[in-house]
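Just the one chain here, the form predicted alone, laid out as structure tokens.
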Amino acid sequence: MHIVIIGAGECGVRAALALREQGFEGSIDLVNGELHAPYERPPLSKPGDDGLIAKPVSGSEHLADKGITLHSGITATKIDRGTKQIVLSDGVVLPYDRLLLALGARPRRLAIDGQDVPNVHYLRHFEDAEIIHRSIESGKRVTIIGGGFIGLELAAVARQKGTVVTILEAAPRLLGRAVPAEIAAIIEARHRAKGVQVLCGTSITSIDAQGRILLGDGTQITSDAIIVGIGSLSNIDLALDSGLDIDNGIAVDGRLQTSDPSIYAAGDCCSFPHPLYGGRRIRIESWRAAQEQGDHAARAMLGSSDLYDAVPWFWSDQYDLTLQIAGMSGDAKKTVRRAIDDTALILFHLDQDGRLLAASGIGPGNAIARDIRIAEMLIAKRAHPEEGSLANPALKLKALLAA
């Protein structure tokens, strides 16, 4: 058997691993769009002690050691469904049994009244994270719009490196979609605390080529470098083209397999229906979810049945503070409180029947991590756990699992 994986991130790597850990013994190409080696996208927004680097996806040094194609900066152009081929942008044409889509997402353009603004950095490649992280210096001036995940860890880079820091939000706070309110506010006080010029509400009307902003309001901003954070757009045009069926990404069953039997995809790319959550279609970008999809999807192509069930799983790093977020809080009907001491909070949400649906925390360092897996536990277990013992700090979670 010939399997073709198409994406050479996270999600694509860890599936071809997980095809030669589940014994496959066939042919493998894992096609890379970009020249670099696999790497690790998290690094690019927060860089660790020793500045950026391509931090290879693990196990992605090894790919040829287990018989893995890797086909480096080529991208596949079309998928011919009917003859089971995929053409290569440099002509070569491939043959698959199975094949699996970990096309990824691309950022959000900005545009204003209608048309795309030139002059402005996205976050998505190495290279991207190279002219950013280069306009990141002290005394610089930096805008960034988009109040979420990745504008406030650039943020946070910056004014660790003395760079003056301005954050633009259309909505009316930060991390509107993904955080709650109280956890947002801790957030933005760390920023305000830093430095961070926070502007939440706002509307732009005018970027010119020399990096001025004009508000709606008619505030001007000046800036050497402005950096568009507003969100992301799954890759779908290579499935669209050939005819599988699009949902918020493209779509696929809980075996993460498309419309069409032969073709699996899983990622940042593709929108399944999650058990948890009543069969809800959702789509996740997230590091963790990249990584068990891509194992799911392994399975999937040799002939599981499971389901993939996993608990949605959210962190993000800024300052000496770190956010974690475990399952889906959309269908939440009370919030209870656990202040694990004066610095660290968990918020668990309930539906109206009790059950544990999200755990939302913040903390420094490691404060929370612990008790968010815990919650990870309760939440794939469908859990209903009593509120006053989620809101007692005296008393350990693990002792919820058993009851």
The other form holds:
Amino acid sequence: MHIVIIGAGECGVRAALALREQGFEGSIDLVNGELHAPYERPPLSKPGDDGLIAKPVSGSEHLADKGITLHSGITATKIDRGTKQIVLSDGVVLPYDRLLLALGARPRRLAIDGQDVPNVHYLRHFEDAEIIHRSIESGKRVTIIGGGFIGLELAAVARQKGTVVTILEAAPRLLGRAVPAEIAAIIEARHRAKGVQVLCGTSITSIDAQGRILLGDGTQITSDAIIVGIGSLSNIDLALDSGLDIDNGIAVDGRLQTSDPSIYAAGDCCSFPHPLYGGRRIRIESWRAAQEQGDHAARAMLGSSDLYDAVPWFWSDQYDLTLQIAGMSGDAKKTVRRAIDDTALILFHLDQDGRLLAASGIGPGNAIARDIRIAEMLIAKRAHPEEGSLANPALKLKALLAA
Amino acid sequence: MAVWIKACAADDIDDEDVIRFDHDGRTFALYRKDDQFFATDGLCTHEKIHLADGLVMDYVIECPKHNGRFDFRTGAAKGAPVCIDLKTYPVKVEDGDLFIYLD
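Switch over from the form predicted alone to the form predicted in complex with the partner chain, please.
Zooming out: every chain and molecule, the one shown earlier first.
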């Protein structure tokens, strides 16, 4: 049996390794659109103490040891579903019995004039990160368009280097999409305390050839570099061209199978029905979901009938603060606060029957990590935890797992 | 030369839990499970995050940052994203105190 995986990010690599862990002995071709060996993306917006490095997901040697053929700097140009073949950009044609699309996402672009001036940067690849981190040096002025995770993480890095930072957000507050208002306010307050100028409710009219931003109210902002982080779009072109179903990404079923039974999709590029949230179709852009879905798709391609039901989870690091969110709070009717101390807070989001749907935590270092992890397990169990226990930081949440 | 170092009172660690112990510029994680005690290096082998903030379930410690998991009895890494095992250290309890054997 031949398995081809298109996309060698966290998801595709994880899928390739998982196939071998499951005992698959056929051929695995991993098509990597980049020249770098597969690397982790989270550090691109929040490098560690060693600065910006391409931290490998799995080294090329390790992949070779596992009998995984890595095609680097190569993209797939066509899926021929009739003959079950993939055409690559170097002309190679690969037959497949099972195909996994782990195509990822790309940055949403500004829909205004001037977005292509030289000092406007978007972050997706390591090369983008190199340019961006060079542009955020002491004394320089950087404007960040978009108060989401990438923008805020880069703002924190820039301020710590002594860069003058302005954040422009179109919505009335930061992080509107995914984070509760109380926690977003804590993050905004920290950025302001660190000297970031945060402008919410702003509209951008244009960016001129010198990189000057003109706002809707007539304000003009001059900066040495502009970083745009206004969300992402799933990479669906290859699937669309081959006639696969699309619905907010490549539409897959609960096993991550597309409308073609030989083809699967996983990670940022796909949407799937989530059993924990009434079977609602969702698309998750997160590091852990990429891994888990890669792993799940590998098993599904080998015949597993399990449904993908992992609790969505993501994190963000800004200054000394870590945010973690488990689950999806969209249908929540009630919030229970757990103030761990003056600096760390968890919000539990419950539905009308008291079932735990999501938990959002913020605090220094890893102060909230353990409780969020336990919350994640409670969410997976569809638990109805006792609200008094959730609210009381003196009581260990772990006791609720046994209940 | 390896010596036994007093780390804490045994009851400083709750059952099925972990605490941090620092000694001589090094940092460790100390575990208790069903009145057995264990010690490992403190930092995850993936990104040097302290494991004492992580969750203990049975004999597994999970890193609080990226969910790397280790069996703290042997230090064995239990799969992605961690691939390097954790170093473990002998421990003993004497008169209610927990000692760790350090070289």
